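Okay, so here's just one chain, in structure tokens, the form predicted on its own.
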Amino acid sequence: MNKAWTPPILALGIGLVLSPMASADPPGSRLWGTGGVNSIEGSAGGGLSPWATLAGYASDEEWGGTVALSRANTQDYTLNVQGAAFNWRNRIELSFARQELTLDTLAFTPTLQPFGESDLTQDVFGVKARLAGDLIYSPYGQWSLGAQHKRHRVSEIPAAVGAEDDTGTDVYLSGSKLFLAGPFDRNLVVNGTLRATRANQGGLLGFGGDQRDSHELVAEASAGLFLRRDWLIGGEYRQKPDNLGFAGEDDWWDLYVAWIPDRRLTVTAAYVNLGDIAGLASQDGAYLSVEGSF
């Protein structure tokens, strides 16, 4: 991990979910929860696929966002992320988020042993524009267009396992709705994201490969069910590009429960299913994140 990145959004994140205790304003406006959370790429969404909505809870007179630490273990990986996103009159986000991959058991491969390099770096920098609607009150809901430029800090590892680059740009649209008194009389709350990626693991194995080296369009979706105000269960699936020879990509997914307590601070913990990663089989496991808006 980095230790010079580390202890300044540490020290952020923690005094967020400190700050209920410390100021009874809100963070914003929008109703309770309809931010979505921090994903793993510092967008607001889920925790695997960003959503249309905008981080925190500014409306189109505020600004606001939020900053969170997430970790996920799998039987041969461990991912650490730190974001951050900026929400200016619910209009604009602008996000980062820098992954750690420590690479538990693929570190000690023929391939990448000469390197001497157990984690992989990347950094993820983002954009995001609410093109129309609302979440809530327009029949069809809120879109919103984004862009996901990555690069990673390692260079080497990803032309290692054959990747053309280690720099890459993610382009999505996507699309959310809020349905008051759905299922069971609770709100339900379902996204749809269409994203042009050439992006291996997400682009932690780089971008591209001897497979294929164009942008592929590929679908991702998630659905979350409000049990109370405060407490919100639900999935995510994200399919994955197949660009490198030698291993396989299969897709994401999720089942997650979010918990609410305050506008200012979400705790999400999931089981996520990764498939196979860099001929590592069955990569599964926890997923816990905390989040704090302002």
Second form
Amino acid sequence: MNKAWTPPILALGIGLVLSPMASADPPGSRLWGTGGVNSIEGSAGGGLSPWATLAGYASDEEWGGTVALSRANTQDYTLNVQGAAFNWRNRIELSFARQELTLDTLAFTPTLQPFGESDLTQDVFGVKARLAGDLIYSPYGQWSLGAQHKRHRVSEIPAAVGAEDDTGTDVYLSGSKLFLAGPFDRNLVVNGTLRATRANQGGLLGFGGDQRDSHELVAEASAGLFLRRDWLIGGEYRQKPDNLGFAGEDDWWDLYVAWIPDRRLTVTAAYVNLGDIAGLASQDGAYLSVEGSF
Amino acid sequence: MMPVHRHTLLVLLLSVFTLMPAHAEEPSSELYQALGERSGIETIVKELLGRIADDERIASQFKGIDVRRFHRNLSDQLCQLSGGPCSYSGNDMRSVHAGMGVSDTQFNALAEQLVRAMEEEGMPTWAQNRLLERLVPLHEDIVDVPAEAAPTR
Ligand code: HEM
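Moving on from the form predicted on its own, kindly provide the form predicted in complex with its partner chain as a structure.
Everything in the complex follows now, all chains and molecules, and the chain you saw is the first one.
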């Protein structure tokens, strides 16, 4: 058993999602799928990169949120994420994600030795504020500013791989716009994010390194097409810094399909390509996420 | 200065490019046909009225309105917006909704009920999307319009 505990907020969220299942009340008034999903860092968006929209379905007179369980499996790693996000009046989002990375294969890389001895667990505390606009109703879309504060719970890995710190904070600006009746008369959602970060592999390998120890500006972009209001397909691209000398870091990308049978439930499956991670080459594989909205 | 990642500018340019509208508006009655012409639209509006009455987010706003007038005028408006041979003769959107304090929550609720009504009547996804696309510009004349608002342009 690892020492994963279900954060109380997650338990509370699951309770909130399940309890009114029978009632006809929707979890909020924004249109289907417009909150994206819980990303691996907790903030609402795609799987890998945030959107400017806030979690769940709360509109200007409502509050709500999401809870999600996600998992990515590559050749050598498994990442499990428990995430939750809270949305107040479609203005402020608070989020939390606990990421647990495990090394599945026996790798004889001295730097990765600590993987065998301790869990790699990172917590991400997020905040996102809608600055201006609306995803659908504003011609220039919606713009939000966010921050993600990341901290390791056990700090052996960052030190072992030569990272400067086991905590760090990303700051990002996101713009999102949904074009009704876009290509093939389907609704198209596009997102762009600029992120200032010094996280290695999203922070899983710590922050800063021998190559560089300062924040760097990276870009992320994604697009999704609603085939119907309950099916969304798309892809994401996320640039990454390359701070550590012992192993190169690659950009991330994915192709996803999300199913939204009901405003309360979103299931996302994806092919993710994470490139080289900590010296283990070409990590790609499957991503699956189940999210409830309340 | 913060260093900028190698391809940042490229990705930025690409996202700006994808942010541009995918196609220009072409007026046609294709949408009007897909909605089932005037009678199809009237059915959708009738369905919508029932849904409004049952939706506690918005029902209170519609208490005591002249339902027949609303039905006729909204049907005319959707008919005209979808490229059909109708002309809307109601009041302009801004003065109609001025002072009602319509919230985004309520606008979204009405949009949701319209989508559900169209689904109920078997409208294809593309037609639903296009009708919504034509309604979106009205948002600014409907939501949070102060009581003393001047008429639309
Ligand atoms: C896409 C959104 C909307 C469209 C296209 C629309 C359209 C219309 C039209 C055509 C009329 C009739 C005007 C007339 O008879 O002169 C009307 C009236 C009205 N609308 Fe809207 N509307 C929208 C959203 C809303 C929302 C969100 C609310 C409030 C929740 C609302 C509340 C009303 C009310 C109460 C009336 C009746 C006014 C009266 O007869 O005194 N509308 N609307």
